[in-house]
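Encoded as C-alpha cells, the following chain is the form predicted on its own, with no partner shown.
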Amino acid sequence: MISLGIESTAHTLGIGIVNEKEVLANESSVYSGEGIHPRKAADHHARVLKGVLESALRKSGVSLENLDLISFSQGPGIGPCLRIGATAARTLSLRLEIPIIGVNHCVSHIEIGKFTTEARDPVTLYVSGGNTQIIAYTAKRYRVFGETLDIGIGNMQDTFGRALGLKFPCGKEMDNLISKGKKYLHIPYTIKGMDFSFSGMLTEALKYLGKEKKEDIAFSLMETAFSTVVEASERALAHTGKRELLLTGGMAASPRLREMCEIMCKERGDRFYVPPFDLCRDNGAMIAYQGMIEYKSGKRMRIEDTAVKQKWRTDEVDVTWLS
C-alpha cells in the first residue's frame, strides 16, 4: 500500500509518502513571520500546496495513479491552517478514488516515532510548538498522564525568543544561546503532580532583560523547563512500569533536552529513542503513515466525515490499530 499524508495543523505544511517498509518521500514548506498569524499561515499553505506535492511525488518515484490511500492531519490545530489540508485531501481522494482518512496530529508522532526506531511500547514525551504531553498507551487509548497548564514549551521558546529579536522559529538560536549560558537565575519550577506549566517560567525570564545576559536567561529558563517535563517522564516510567522513553514532536531537536532524557533513561536502565529530526518536528510522512496503519486496521471514513476537529485530544482517538 502507498498512502500519501498532508500535515496542515501549524506553521508546516508538510506532503509526505510512506509505504509499508519505509518513507519514500517527505517535503515540506514553513511559514515564517512574527510567530503564527492564523489566515497568513493557511495563505502560505494554500500556495505552496501545489509545489510541494510536486516534489514529493517526484522525490519518492509515485504518480498519484500509484497510490492507494490519501491521508490528513485532521487535529487538534489550527483551524483555517487545517481546512487547506483537509481541502486537499478531499480534492484528491475524489479526483482520484481512492479511500480518505483523517488522522490526530499527536497520535501520529508517536507511531512515526515507533516505525523509524526499535520502541515498542513507550511513555512518549511529546514537546512541540502548542503541545506539550507525556502520553503511553494503555486500554485501548493513548493516555496522557501528564501536560501543559497553559502554553506548550515550544511556544514558551519562541514567545522569549521573539522579546529577543530572535526569527521564527527560533530553536536553532536559541539552541546556542542555551550552550553559551553559564549563569543559572531563578526561574520558577512549576510542576503539579504530572502537569506542568510554563507561562509563570516566562513571565520571571522577561524580566530578567536588560539586566543580566541574554545567554545565561536564555539557559535558565529552559533548563528549568526541560527539568520539569524529564522529571515528570520519570515519574510516568515509573507508575506505568515501561522500559522506553520515545522524545518526539518538533523540541526533541534541543541538544540539551535529549542530552537530559539519556541521562534519566541511562540511570533507570532504559532505554532512549528519537526519530530523525525530519520525522520529530510536523511532517506529511508521519500523517501519511497514521492513515496507513488505520486504514489497515479496518478504520473508512466518507467525505462528510472529514471536518477537521481543532481541539481533538490525544486520549479522544480510539486506538484499533495496537493490540
Second form
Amino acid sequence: MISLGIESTAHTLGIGIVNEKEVLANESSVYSGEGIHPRKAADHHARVLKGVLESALRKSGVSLENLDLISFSQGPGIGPCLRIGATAARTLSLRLEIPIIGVNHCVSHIEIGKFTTEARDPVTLYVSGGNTQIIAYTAKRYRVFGETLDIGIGNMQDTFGRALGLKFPCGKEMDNLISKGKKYLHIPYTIKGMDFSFSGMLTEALKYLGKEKKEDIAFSLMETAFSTVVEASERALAHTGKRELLLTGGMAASPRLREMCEIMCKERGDRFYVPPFDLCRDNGAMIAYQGMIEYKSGKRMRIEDTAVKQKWRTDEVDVTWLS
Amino acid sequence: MVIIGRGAEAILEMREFKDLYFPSRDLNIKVVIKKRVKKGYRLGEMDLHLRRSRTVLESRLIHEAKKYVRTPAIFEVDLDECYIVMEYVEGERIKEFLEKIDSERRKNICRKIGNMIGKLHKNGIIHGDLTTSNMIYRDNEIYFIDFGLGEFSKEIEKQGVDMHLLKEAFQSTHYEHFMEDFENVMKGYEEVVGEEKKREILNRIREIERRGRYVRRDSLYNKQ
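Shown: the form predicted on its own; wanted: the form predicted in complex with the partner chain:
Full complex below, order starting with the chain above.
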C-alpha cells in the first residue's frame, strides 16, 4: 500500500510518501518570519503545496495514480494552517477516488519513531515549539503523563532567542550559544509531579539580559529546562515500568538534550532512541505512515468527518492499530 | 542492608537502628534510609541544590505533619549526601488491612483516614501521594508515610488533587466497596474541615475529573 501524508499543523508544510517497508519521500517547506503569524503561515503553505507535492512524487518515483490512501494531520494545530492541508487532502482523495484518513499529529510522531527505531513500547518525550509532552501507551490509549502547564519548550527557546536578536526558528544558533556557556546562573526549576512549566524560567532569563554574558544565560536557561523534562521522563519510566525512552519533536535536534536523555537512560539501564531528524521534526512521512496503519486496522473516514480539530488531545485518540 | 524500594529519585534502604547509632545496645528498631541519588544528566551544582532542598522539604513535611497525625520519627537528615534516616513503621499497609476487617471496622478506618487528611489540609500540608499503600496500620493507629511529593499549601486546587488521587486509589484498589469507603473518608474529612469546605472539595474533585487528563492509577502503576 502506498500512502501520501500532508502535514500542516504549524510552520511546516510537509508531504511524505510511505509504504509498509520504508519512507519513499519526505519533502517540506518551512515558513519563517517573526514567530508564526497564522494567516501568513497558511498563505505560505498554500503557495508551496504544489511544489512540495511534485517534488515528493518525483523523489519517490510514485505517480498520483499509484497512491492508495491520502492522510493529513487533522490536529492539534493552528486552524488556518490545518485547513490548507485538510483541503488539499480532500481534493486529492475526491479526485483520485481513494480513501482519506485524518490523523493526530502528536501520535504520528510516536508511531513513526517506533517504525524507524527499535523502540516498541516507549515512554515518549515529545518536545517541539508548541508541544511538550510525556506520553506512554497504557490501557488502550496514548496517555499524557506529563506536559507543560504553559508554553512549549521550543516556544520558550525561540522567544528567548528573538530577545537576543536571533532569527526564528532559533534552534541552531541557540545550540551554538549553549555550547559556549560556562557559568550557571540561577533559574527557577519548576516541576510538579510529571508536569513542568517554562514561563517562569523565561522571565528570569530575560532579567539577566545586559547583565550577564548571553551564552551563559542561554546555557543556564536551557540546562534548567532540559533537566525538568528529563526528570519528568525518568519519573514516567519509573511509574509505568517501561524500559524505553523515545525522544522526538523538533527540539530533539538539541545535542545537549539528547546527551541528557542518554545519560539518564544509561543510569537506569533503560534504552534510548531518537528517530532520524527529518522524522523528528514536523514532517509529512509520519502523517502518511500513521494514516496507513490506521487504515489497515480498519479505520475509515467520510469527507464529512474530516473537519480539523485544533485542540485534539493525544489521549482522545482511539487507538485501533495496537493490540 | 536491604533495599526495600527504588523510585525515580530515591533509594530506600532498611537498616537496624542499633547498627547506626548504638552498636552496644540491644535495641530492636528498624530504620529506613531514604537517599536521593545523584543524577549524572544534571549539572553538579543544580543537582546538589535540588536534592538538598527536596530532602529538607520532605523532612519538614514529615516533622510538621507529626503535630496532627502519625508519621515516622525522623532520626537524622544529612544534607551532604541528601538522605533522611527515619523510623521504619512496622505494621500492615492499609491496602491489605482494609480487605481483612469487618464492615464496621472498615467504616471506622475510612473515617479515620478522612479525619487525618482533614487535619493535614487544615494546617497547610499536602501529602501529594495519598494511596492506601502509603498508610500503615500499627497498634490501633494509622501512620502516613512518603511525603516525597508533598508540599506546604492551603490552595483548594492542591487539596482537591490530593483527595482526587486518594479517590482513584480507592477506586482501583478497593473497588468492591469504593463508593461506601470514599463516602466514609469524606465524612471523616468533614468532621475536621466542616461541611462547606467538604462541598468545595467535592466540587473541585469533579472539576479535576472533567479535565480528564488524569489516568486511573491501576493503569499507571506496575504493581510490584
